[in-house]
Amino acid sequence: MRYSTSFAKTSKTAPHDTESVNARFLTQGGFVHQEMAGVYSWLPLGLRVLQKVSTIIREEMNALGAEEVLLPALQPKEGWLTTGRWDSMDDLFKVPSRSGKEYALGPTHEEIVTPLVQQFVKSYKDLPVAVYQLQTKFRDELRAKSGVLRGREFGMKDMYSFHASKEDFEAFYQRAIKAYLQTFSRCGLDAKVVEASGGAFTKKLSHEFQIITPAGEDTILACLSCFFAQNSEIATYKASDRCPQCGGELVMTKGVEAGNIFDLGQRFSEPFNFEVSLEDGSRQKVFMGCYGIGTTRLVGAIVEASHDERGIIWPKSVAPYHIHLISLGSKDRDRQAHIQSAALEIYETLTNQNVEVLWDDRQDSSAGEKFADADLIGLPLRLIISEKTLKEESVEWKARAETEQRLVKVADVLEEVGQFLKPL
């Protein structure tokens, strides 16, 4: 991608009521725009973020033999009105219709996947059934805040798993879990396993995924050294205790939470009456799971884990590109040809072989102000070619996260980039 092209370009000054890290380096550099409280444009940088965050969720869930459908955010109020539900969710949007009818602007889906699932599941032959969806969510938040971290339209994966027994839920409860330790670490995040009441969804016992960071909202007790944490307000341990689960040291800290897991018990298969036979004859109502994780919520976590204070830096399994190919400009017109025509063969040779490259090929911009740029974008990989370099017909080669540059020959760019990008 030639930068010179896109319409959506950095801005110079934060603005001026953003909070949160998320919500400045993502507005300023131009991944989102603010439409109102809560509400965000995703740009294109910004798309291709979420887009990878969500290939990485789509790959674990069906990893999980979970199937994918797509579920209606337009819900009948039936539904709501079976579980119990329309008048004591408070952050509902509720949607009139010239029909006389109202609807709901789906927070989440237990309403539709309940009796959706039903209509195909009559015995525990026909169980476990696991199905999920990407899609957007509404809920009518007082007080929209942090960015994209909390929004009033907002990208979630809500998953629904249904069951003949408890054991059987249980279990793939637990792989679940693995699944989205193993989801938030491919997104370069390292997340805290926190036990944790369930709120409005249930009374029962749940988990969240919190990812540590300064920003946080939640105070947790977290292990140094592997997964194991707990919400402050139902401790059973304190900080500088020893971890039950490996033996490292616990301390106090602030997280994000990213992703939660519910059991949801018979609380849904209740009201729909959503019961299969089983193997001795007699029926029974169905388990259910509850499984979500915010992917535009993901994404402003990324970005509040793993930045500096001149901007973002990108874990490379989700960056917008690869690499920031930057060329800079001579007062010399042969001189600048020759950077420019240098700069298009890489940019070339690289996209050729599948290597992500966002190019800034302005001609009008100063090194200082694509430098800065380049560490607002905050992708993986800089490479900078100048007249300087192409005297030693070199490239100067800088790691977003790390300080040192060094040069690197032309013609072993290719190798070098392939090596660096080789953990994908």
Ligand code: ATP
The other form holds:
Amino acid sequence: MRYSTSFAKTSKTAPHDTESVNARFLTQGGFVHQEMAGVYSWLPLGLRVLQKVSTIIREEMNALGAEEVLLPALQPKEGWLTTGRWDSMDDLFKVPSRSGKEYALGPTHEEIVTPLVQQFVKSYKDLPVAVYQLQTKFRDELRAKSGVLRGREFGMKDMYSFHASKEDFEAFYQRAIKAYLQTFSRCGLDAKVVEASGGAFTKKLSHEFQIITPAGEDTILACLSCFFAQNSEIATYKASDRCPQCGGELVMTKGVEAGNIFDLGQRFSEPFNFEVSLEDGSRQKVFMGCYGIGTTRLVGAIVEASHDERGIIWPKSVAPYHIHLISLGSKDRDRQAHIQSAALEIYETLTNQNVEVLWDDRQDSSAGEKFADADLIGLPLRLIISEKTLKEESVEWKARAETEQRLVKVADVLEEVGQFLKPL
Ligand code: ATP
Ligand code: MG
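Switch from the form predicted on its own, shown above, to the form predicted in complex with this ligand and output its structure.
Now the full complex is given, and it begins with the chain already shown.
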């Protein structure tokens, strides 16, 4: 991508949400644009990150055997009356039509997915079933804050599983925990698993996946060495204790909940009367689980967990592009043309090998501006071509996460980039 042709550039304007690191860097970096409190447009760079995160999630959910669907955001009121949540869910957006009917804007999809799967599943032989979607959710949050961490409109992956027995549900649930940890780790995050507070009292399984960052709303006691964590309010351990899983150090810290999984039991099969026939001929209400990951929140959590004072430091797996190629100007016209053509050649060589390059080819920006933008946008690797580097037939190479820079021969760039991106 040639940066000069992209409509959405970096900006110096601070967002309303100045306290929030993700709001600041995502807005100033040209990833998102706030339309109103809790509602964002996703610009080309931001959308690429969201798509990369979504691809990782899809791969992990598909590996669990779940099938992808797309359910409606505009939902009939009847399902919500059936479950009782039309009146009990405070953050439900209710939409009146001009003919006097009312609809719900989906904050979650049990009211749609339960009767939908019921249409097709009649016998225990049709189970288990797991379906998921990546979709926009709507919640009338009292306070939409912290940038994309808490919106009124936001992206979520929600999965629902259906089982003929509690045992079958529990086995799937354990596999889902592993898939979630794998998902977050592939996104460059070190997630902690918290047994949610309701769990102990309701005897229902529930786990939260927390990303450690000072921007988090939740206080957790987390192990520094493994994924173990507890909610601070119910913690059975304290900060000076050793981790019960691995003996590591436990610390009291803040976390952002990036995912949440629940044992729904028969909470939804009951009101919809979703039964299957069992092997012995009897009938049984199905057991359900639900599994959410906030996709837009996850992008915000990555920024919160991985940045410095100058901008974002994207993990390679979710960076909108791999390389930030910068061609610097020269006062001499011929030399300027030489720099641009050398940059174009590197750009094309890399792009042809499916390396994703953002080329800052602007002719009217200073070197300082270009460097500041590269740090703000936060791509994993920065390559600079200038009069100085071309004298050495080289480019200047600097990884965003490191401080050293060095010269790499133009002829070796493709090979070295291949090494740099190898773990992908
Ligand atoms: P929270 O306690 O943060 O309000 P929740 O328990 O309401 O979350 P779920 O209903 O389990 O969340 O939704 C699944 C996931 O969707 C959450 O783990 C979170 O990542 C994301 N999510 C929930 N609410 C929002 C929101 N308002 N904005 C962005 N993401 C959200
Ligand atoms: Mg909530």
